[in-house]
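We begin with a single chain expressed as structure tokens, specifically the form predicted alone.
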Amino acid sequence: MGEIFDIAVIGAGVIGSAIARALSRYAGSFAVIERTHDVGMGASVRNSGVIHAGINCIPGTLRAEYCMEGRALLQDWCEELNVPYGICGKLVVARAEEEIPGLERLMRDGEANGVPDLRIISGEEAETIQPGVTCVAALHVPTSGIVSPYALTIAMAEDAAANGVRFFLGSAVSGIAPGADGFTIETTTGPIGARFLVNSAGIHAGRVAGFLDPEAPEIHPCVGEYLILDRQAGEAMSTSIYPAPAAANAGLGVHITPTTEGNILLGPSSEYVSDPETSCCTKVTTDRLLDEASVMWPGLPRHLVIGAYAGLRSKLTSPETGGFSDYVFRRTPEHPNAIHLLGIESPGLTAAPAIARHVVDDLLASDVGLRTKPAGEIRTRRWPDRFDELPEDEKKRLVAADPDHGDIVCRCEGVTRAEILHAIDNPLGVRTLSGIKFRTRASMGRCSGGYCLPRIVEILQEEFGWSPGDFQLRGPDSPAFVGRLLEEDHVCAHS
């Protein structure tokens, strides 16, 4: 079987990428098994991407003790991984009498929680706070923040592999057969040996702790569908906008986000699914986003939609009970090895640092026998800082030293050359087109790629000679491109 690691990380979202970063602080060998052939791009990367400050839990559970947690750490992250991310406060809004008790029930549960500065303010005052918005009445909360989710998610695991965690990519859990001396993992890319095991998988948890654990509870897919509009609507949202919460609802409604990019989101729907790989997203639910949205900010500009997509939650109530569970740390006592982390849904990105502090000290427990690293065998991998947004003096001194920082590859996000090769070159070895542009923003402007693609190609045949088959959207079953229309000499011929 080859190599057998002390753990392994089944799943590469923002929960197994946390796990591995925090475990990457240890001396031990660890692999992280990932079906996809980036991390993060399942619900990690497809969310509101906030910050949570705790009103939306119910006291006393894991999710609220982990939430509150998390965010305390979140952010020491952030600023040791130099992820983007703010404290842009939020305001849950009633817009009729009946449903200010749920901004009280709100209030209740986040003051037991420890959330700070807590208020419910008239509609005329969260006017004052938020232009544009229209309520009788919100519950405004200072300390709620936003991240990009993907670059924190990216983040975490590169920098994790950059201090020894090895990632698997491409590598769906087909089995789990348990040993004398721990466990075998088949994957499609063939069977990985561990000593214990955390099963992380998102919207797969279930199923992969059903390997080794027949009574663990089912997951239900739920999906939401996102809306994104350009940047120049973002110039006039400074804050999140909530609706006040419906009872039995499978999600936090449709919210309107704010992101460190600056652009908007609108979302998310909520609609149980059947399918774990549901990704679409619809003219119906677009309109009714619209529609939703629009009630809490009459000004809503809709010519301002750049784009869509869709992510799903992994929920333990089942479609006939709706609402939300508390998070389940699972292990058989066949296997008591084996961690399985289920139904981890909203607030799971704000909670990740918790969740792997807990996860590994839970393991230490265990007698892994791991010791901690010395300070100076890690070196953090910081996330770079994009070009577009350095002081003009910075950006005359790069250039200088290098022409690629002064070429523009994406005009809409203002992406480089440099900023192209940097992502490329990546520790975890990913050169799809998905995971250029998650690490550089580059194709999610307003042209969706229209201008920067065909850079981006240009790029990649000059570092690696590729032919149009060995390019590819998000790994090797999604290829960009089938052939050329023409062969080079026949268009030469007729030009």
Contents of the next structure:
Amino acid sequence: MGEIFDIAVIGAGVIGSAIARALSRYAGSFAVIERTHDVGMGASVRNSGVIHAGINCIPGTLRAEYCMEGRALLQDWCEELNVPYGICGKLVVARAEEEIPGLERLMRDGEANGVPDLRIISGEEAETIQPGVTCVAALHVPTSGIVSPYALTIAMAEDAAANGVRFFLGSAVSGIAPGADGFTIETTTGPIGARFLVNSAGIHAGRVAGFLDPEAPEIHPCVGEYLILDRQAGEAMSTSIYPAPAAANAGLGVHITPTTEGNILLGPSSEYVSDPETSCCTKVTTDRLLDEASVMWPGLPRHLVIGAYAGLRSKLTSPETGGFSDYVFRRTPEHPNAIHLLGIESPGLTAAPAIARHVVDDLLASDVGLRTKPAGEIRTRRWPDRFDELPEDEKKRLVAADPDHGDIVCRCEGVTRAEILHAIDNPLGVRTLSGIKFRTRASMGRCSGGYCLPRIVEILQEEFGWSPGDFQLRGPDSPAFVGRLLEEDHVCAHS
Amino acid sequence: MSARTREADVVVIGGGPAGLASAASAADAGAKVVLVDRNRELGGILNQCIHDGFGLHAFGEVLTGPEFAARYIDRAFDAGVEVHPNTTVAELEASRELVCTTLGERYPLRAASVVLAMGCRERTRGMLQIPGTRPAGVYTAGTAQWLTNMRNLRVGKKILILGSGDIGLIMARRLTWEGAEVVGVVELLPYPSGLPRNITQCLEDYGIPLHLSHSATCIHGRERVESVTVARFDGRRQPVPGTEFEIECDTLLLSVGLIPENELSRRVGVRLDATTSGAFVDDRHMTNVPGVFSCGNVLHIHDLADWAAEEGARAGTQAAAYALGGPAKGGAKPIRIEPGDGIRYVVPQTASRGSKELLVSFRVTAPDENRTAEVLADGRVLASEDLRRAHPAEMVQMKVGCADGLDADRLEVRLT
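Switch over from the form predicted alone to the form predicted together with its partner chain, please.
Let us now look at the entire complex, which starts with that chain.
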């Protein structure tokens, strides 16, 4: 049996990473066990990146409570971690008269949840808020916002790691054995012991819970596909645009959302899938996303699509039922020291810090023996500023201080060599190409890495002596290259 | 570093064939020229083009890419061009004031005229919206070429190539030579988009199948490419149901088109042509922004580096004349040059009234044989040329002489 931790968190998505960060403010030994080779690689980075205002949660539910509490906490955490976010507001648009009751219902629920400043406005007024939007009426939600979901998840996890939380990446859980004083978690990289256990495994949470709790409910993965538009398109869009929901408790529908970096997202679709490993973008859905978004935004520049992705919702509601179920925090009498977080779908990103706080409160009330760390022992690791977004004077100063800031590696997103080197030097030890991408935005732009991939490869070969096998997209199973042409890398002299 | 010039007559952005030739000819015309290039070595994409076939038109010789580049690099240095390598232009103003950035220094640079010669980039999977999973092993052909030829890396063992652009065809042969199995080239159009000579020399000579009127409908494989579903596509570019088949491979290369890299141009207010995605230029290669010139692949995609270099040389001469002689006489409204029947685009888009000679570059819309290309002035034929073979992959150039000075309301290039 391997090391024994006070608490093990299974799953390093936005929820697991938030819990890890909350735990890192306490003295104790904490482990995060994650099956992929970076944090947040599931739904946490493949969503709309929205800070929800709280209009789409049924009053009195945990979803509503954690959304409202989470949105305030989230903004505090973003400030502490330097994670990009913004309160850009949202328009929920009625495309026909018969959709207006849907807006009124959202407004009632929102007001019951304590969402301020909600107003139903005319189509004309909506267009003054967001030029180009087409509707008969809209619900204006000024407190809705956006956050970079990957920056948030990675920043929380890296802050946790920098403050003593151990991350076991590439460790898929294959079994959990209860013992006299806790659990032995079997993983693909060896067993890990823990006195307490938090299961935040997202779409895999049902399966993980099943190792201890045969009655645990099943999680139904439901794929949501998105399209990404060039930042050139983003100049036209400053507010999120959502369609009026089709029915009470229905999904959010295909919406148009600006990102904190100035792109625009279209999506998500909603389709239950039997095999979560095959999440995949399809032509039918892509066309539908564009068509549905065009109804609300007739000027949608279709030719500026630069990418697509698909995320998986962790739903407790079956394909037959659809809609939302409430979040489930499950502890059984047989294994009271295991907390299973089930069905954490939208607004999970918004709710994450609140969920983390409640989980930690539960653990504080248990006999883990958590003690608050003295403030002097906490060193918050801040997400780096993006060089490209700094004022010219600041750029000059940084280049003078660190010559590597003078070398632009990714021209689409303006990422410097210094930023690439900083990303490789992350406290989680992530060394994948995708890890560099999510930490810097290099290759997230319009050329998808055509320009910067060669330059990143060059840096890794020359600075770190990487061999072909060291280059992996997401981990050992996704090698970027299959070998060398010549046995020796030919070194050419640069004049 | 500090020895770098901060002020020049002409600044050329980009050190590929067009930029090098442009810088050399501007310097030959007496201008003080600075060439800014983001790569460590001059030559642009030519450095990774280790195959031959360059220089036939420019030098009457068969050269490799690096050999061809070396000719123009020597020319630029001999002419006295000051090179700022490993340097990116971060900002460009219509006043021709630039901010350049390199290791350890971010510095201003000012010029009387600027030549845009930034080249192009490759179209990506994201732009095509190819459905499927997102595994490792999907590369654009040019990126794969760089990784192969410059970084000694094998991108894969079993390769499928989507698109029959020239880089993809060259890579089919290159990877075959290196022991990879190239399982096929898939092209959406009913005819190849690369040069006919490359179809023969890179595919037919090696027995690599070319699937015309076909495209990829789905990429499979969770971590690394495992296979690609391919289907026949109809005339409206839609997949024909029931024609799908799966091709096993570990790598998908995309050779599906090039896009002029005009981000900097757009920021400075250069007006772009929706067809070429390059600037609108007059017959001096000047854009709508006075003193800002454009040439090479950033202006329109060329089939041969020889043509890009020749265009660069012409633009460089004009940029020097502008810098040394001040803004040219305005006055006469330029004449619009438009593509007519059978022509996709024409560059330049306008001609100066009174010009004695005009050079037009254009591409046809579809493959054809035994046609005549004509340049018309208000319906009157100014010049014509018989095209035994017309192909969209091949750029056509025509010289139009008009001893009395060009004068018309409108010029048109058409195929008859």
